[in-house]
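Here we start with a single chain on its own, the form predicted on its own, put down as structure tokens.
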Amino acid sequence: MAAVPVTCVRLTTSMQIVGKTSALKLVSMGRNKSGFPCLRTSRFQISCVAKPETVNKVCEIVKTQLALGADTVVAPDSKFASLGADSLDTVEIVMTLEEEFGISVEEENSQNITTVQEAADLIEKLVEKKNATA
């Protein structure tokens, strides 16, 4: 099997959807030295982020939770592990979570959140379903 050299292009950018601001998080994708995408190793992911004040929300169950101090730093992309949480942590973490936005997050759900950013993502995209469906 032969190894073929690619370069990542990684862009960041924000755009504005019908009076809700959204950003693209990481779009990457593998190229061959020719410059044309080399199938083989492209990736492209597209991720939107939560409203600041979901995040900000987030960050305040967390600390609270974990009973953290006024100078911990806790940001978008702080991974509950680092800030001390182990599973049952995490656990009530997300309870809380639940209780707060008024949301039921599944247990498959649950288990794949390891960041504030992605407890944001997860309850904008659970409190817009069930607007929805209200």
The other form holds:
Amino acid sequence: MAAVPVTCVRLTTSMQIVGKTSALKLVSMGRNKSGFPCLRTSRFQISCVAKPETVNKVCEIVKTQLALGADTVVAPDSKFASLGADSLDTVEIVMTLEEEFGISVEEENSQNITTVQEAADLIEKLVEKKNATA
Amino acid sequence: MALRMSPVTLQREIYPSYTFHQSKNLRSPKFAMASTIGSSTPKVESTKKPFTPPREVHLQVTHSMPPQKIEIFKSIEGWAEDNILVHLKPVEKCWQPQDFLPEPASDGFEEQVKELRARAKEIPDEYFIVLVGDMITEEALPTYQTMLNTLDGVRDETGASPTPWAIWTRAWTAEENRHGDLLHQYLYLSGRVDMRQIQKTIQYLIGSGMDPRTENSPYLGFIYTSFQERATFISHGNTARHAKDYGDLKLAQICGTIAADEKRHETAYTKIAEKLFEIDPDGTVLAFADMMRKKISMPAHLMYDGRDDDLFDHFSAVAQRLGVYTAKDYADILEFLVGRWKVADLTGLSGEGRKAQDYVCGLPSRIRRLEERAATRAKEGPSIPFSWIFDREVKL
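Any chance you could show the form predicted together with the partner chain after that form predicted on its own?
Every chain and every other molecule in the complex is listed next, the one we just looked at coming first.
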């Protein structure tokens, strides 16, 4: 893991995030598969962190799939499993995301989706790729 | 939670294994193995020992049924005698493997064998892979009798216990024993397969056993067997149909006769579960949901031939492709059982029971949707060698 001193902003309720990219430093300090923190500043965009709208949409879909109450907090680093998702739920979440965003998730990638953030990041990557080839 | 959704990966637990991250890890002891008693620390080995058959990866739970429920099974022994044992066939009326094989004591024996081999020559390798896999499954019968005798309240305490449950288990085992014998002898005579490799696979499989996750509970146990018997009925029914298509009517008869046995057994087991739904609807629906959440694992999923670490996956991919046993069949069986046991009509359930009822009733369509998606994305499978057919290749 890169030893980069960063400002950590823990996002607890993603539903309240307002995406102001100019002012927002989004750092994922949680355990993600890549193992190092991602930085997004106003100067340049390294697209390894998804837009808040994407994260919100994923949270919505997860909440619907798992029939979670409106008061249940779904954070970007929430693991699907700890939200009560079984393996079937997880697959269905990915299927819904595919339909919602018009993308196709390859198996190898789908294995890496265990949290909201990971799903959102992958979605952005795939949408970008789709738009680039369109 | 890791996902793999290709049709091949849907096989491990008759068929929807929505998570398949374990498939490669079954033989790498990188995490606590069920067989490691007491230890919960992952073992890490840098090299895989040769000839290591796969092992169960889940934590093995025992005696999850509350002991007071054992009374239920004692109390319905009379009912079982009158309603379940009737599904056994008296031995004198039973078919024997010899009925379907060349008669060694007759002068026509060699001619009959020649004819059998000529018919078998017309049948493709891919069919034999499925038939061999089925035969190996049947030959692992000791594991299944063991499994029935792990169940609280109904186990055969002495090996010759006179209770209706024990009588059923022994007689069921005796009937099933003919299946493996018949298929073994047919395959031996056919000349199409490597008997030594098959026999080795059987030895490994019986040595491996299996944990169907029935936790010594007859509730879980009889739901599991209900599902299984229907699955084998469907599977053997399909191999019978295929054999007929290939022009081997005798083989079709063999598979069809085995299928008929399985149907009779399915009737018995579903009746027991129906009785449990009547006596204890809440407990039984919870058990049904529990088994479905854990997924119904195939009896031979730990199969190993000393060479292929993914033997079961490969075998079931072929079975899926040939339509002998598919993810759709899994959903169909589940839907059938939900209907058979009138799960949707259950009343007086607890909160947890209602959740279980909803889960089980909604599950078939979820599985179908999953399977449809996987089918549309199915890439053409590779051709891989199977030691059962002298390393000839079959497409997955």
